[in-house]
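A single chain, nothing else alongside it, follows as structure tokens in the form predicted on its own.
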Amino acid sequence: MENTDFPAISEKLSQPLQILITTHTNPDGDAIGSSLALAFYLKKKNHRVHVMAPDPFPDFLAWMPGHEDILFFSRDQEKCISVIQQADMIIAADYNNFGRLNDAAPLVRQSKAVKVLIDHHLNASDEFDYKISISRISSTSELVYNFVEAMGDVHLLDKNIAECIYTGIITDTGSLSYACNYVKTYLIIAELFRLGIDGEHLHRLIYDTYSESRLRLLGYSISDQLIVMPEFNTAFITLSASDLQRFNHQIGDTEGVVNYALSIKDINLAALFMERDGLVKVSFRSKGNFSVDTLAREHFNGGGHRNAAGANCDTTLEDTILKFRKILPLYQSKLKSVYS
């Protein structure tokens, strides 16, 4: 179901407000890009704006304009609690359930502020007053562009906003390799280039900043930890806490690793199981019409998109992988015909 409460949100924004933009734990390029783009825009509309994430983002996003002003609940709870309590409006960007805020979730839920969702994931929660929720859109950053457009404010877009939106679109589509069959996505990108962004330069900033240890972790993941199950058109990678420690794992180092498993010929389902912070973090990817959102939701209490989803499991790494192996026969026929 799509929700586009543009008129109602526009009315709420007709006078200056204290606005808190929040995004999900382990924020990625789209989470940070959409949040910062929205913040730049709302400040131009004379609103007082803060951006808050539960925890820090990867270093490869530390060049983004405005990143230095993002508040992290895990590092500065006192400041974050203050801005939550003072907010007239709280916007959820790139997630659809306040539970994704971890320890900040109860405070946000208790807030009397107007709660607005801007997101492109499936199955949005009912805990928002207003929603802009369209799952067929490439990214929340693209939705932010649509939001600005619906507000009649395209003339307020500038290079900073354009760089943030472009980063969100590019990172959430794997450089336009998936979730990118919507014509308007490319029309928006064209407009971003007209605003002066440098696509080659942004690509280098996002993708050409690997540390040596990150590259070695990638090599280890593929050469030592990749399991291929051709009978189920499936491949997966496992990384234990000791593996991550061995390669001096930093936030963002495993970004995109699961895609290497999916790149194998005839592999239609890929997964990355990673032991971190006392949980097993799972990333699923798929091809064609096989829904990893359904897989994650039905078996791992997770969710996301049809071809990209995730989950956090409180079982052991071994038990989580065993569960995954046991459910594969249920999907064997579907995994053989993902394009039919």
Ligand code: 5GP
Given for the second form:
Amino acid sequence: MENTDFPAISEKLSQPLQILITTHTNPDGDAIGSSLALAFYLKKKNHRVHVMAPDPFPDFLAWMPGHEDILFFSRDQEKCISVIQQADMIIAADYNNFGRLNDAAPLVRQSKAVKVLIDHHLNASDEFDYKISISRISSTSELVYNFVEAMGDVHLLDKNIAECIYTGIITDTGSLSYACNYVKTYLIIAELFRLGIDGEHLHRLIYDTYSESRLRLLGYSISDQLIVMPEFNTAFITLSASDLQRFNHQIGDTEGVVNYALSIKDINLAALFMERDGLVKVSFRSKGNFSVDTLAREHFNGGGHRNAAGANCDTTLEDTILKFRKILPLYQSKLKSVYS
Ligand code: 5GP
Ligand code: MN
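Previous: the form predicted on its own; requested now: the form predicted in complex with the named molecule:
Shown next: the complete complex, the earlier chain at its head.
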């Protein structure tokens, strides 16, 4: 499904507005990258702009230009409520239903502001006035580049914006290893380099800043907590609250862990179950045409992309895993041949 309401959004932006850019809970590189890139751009267009996330981003993004100004609903509710109430336009970046704003969702839904979606997930909800929603695109950050281009404003891009867009593309494609089989992504990256980014430096900032305990948690996840089920071409990792405590878990420490389970030959479905804040956070990854978006939506009230999706379950860790094990036989034949 594609929605590109560029002309209508462009018309709305023709006068100075108070704009609130919002992104999803547990914000990742694309959530923060696309929001900040959009904020820099819209400020250059003479709008007043705030960026708000429900909760903080991982430390490995704390170098990003403009990150200091992001508001977190969980930390600064009063300020967030005031910017929600004052907004003429609320943009949803990198998520597609307001439910992913957690406690901020009801206030945003009630707001009279024009609601705009800029996102690349499947199955956008219909609670937006205008949508730019293209699911085949690598990242929302790439979509922000396309948006600026469609607005005829490529000349307004600068190194800060380029760094934000590059971070979003790189983190959402596993450093250009999936969801990036389109020429345009690489043409955009070439433009970002022309704007002066240092790709090697950015890679070090994003990926080479593990704490010792984060690396040991990764080791433990793989050596002790990985369960491989060759009969279902599936592998999964479980981390309890006490596991996380033992390794002094910080936000972002488990980012990427699930991909190791998927890297096993003939494993086509991988999952990570993590006990966090009284819920079980699940990450799904898949290869080929096996849709974890469908799996997450149908069984776990979650969603995402075909090959990367997530969910938050209010069942216990044991029950969530039991349920997962129970549904695997339903998908056994699909999981065998994901490239046919
Ligand atoms: P991750 O496993 O990295 O947290 O998320 C993978 C993808 O699924 C991301 O694109 C993320 O936005 C989406 N996702 C994660 N959790 C949820 C969820 O609870 N609901 C929905 N709809 N999408 C999610
Ligand atoms: Mn994204």
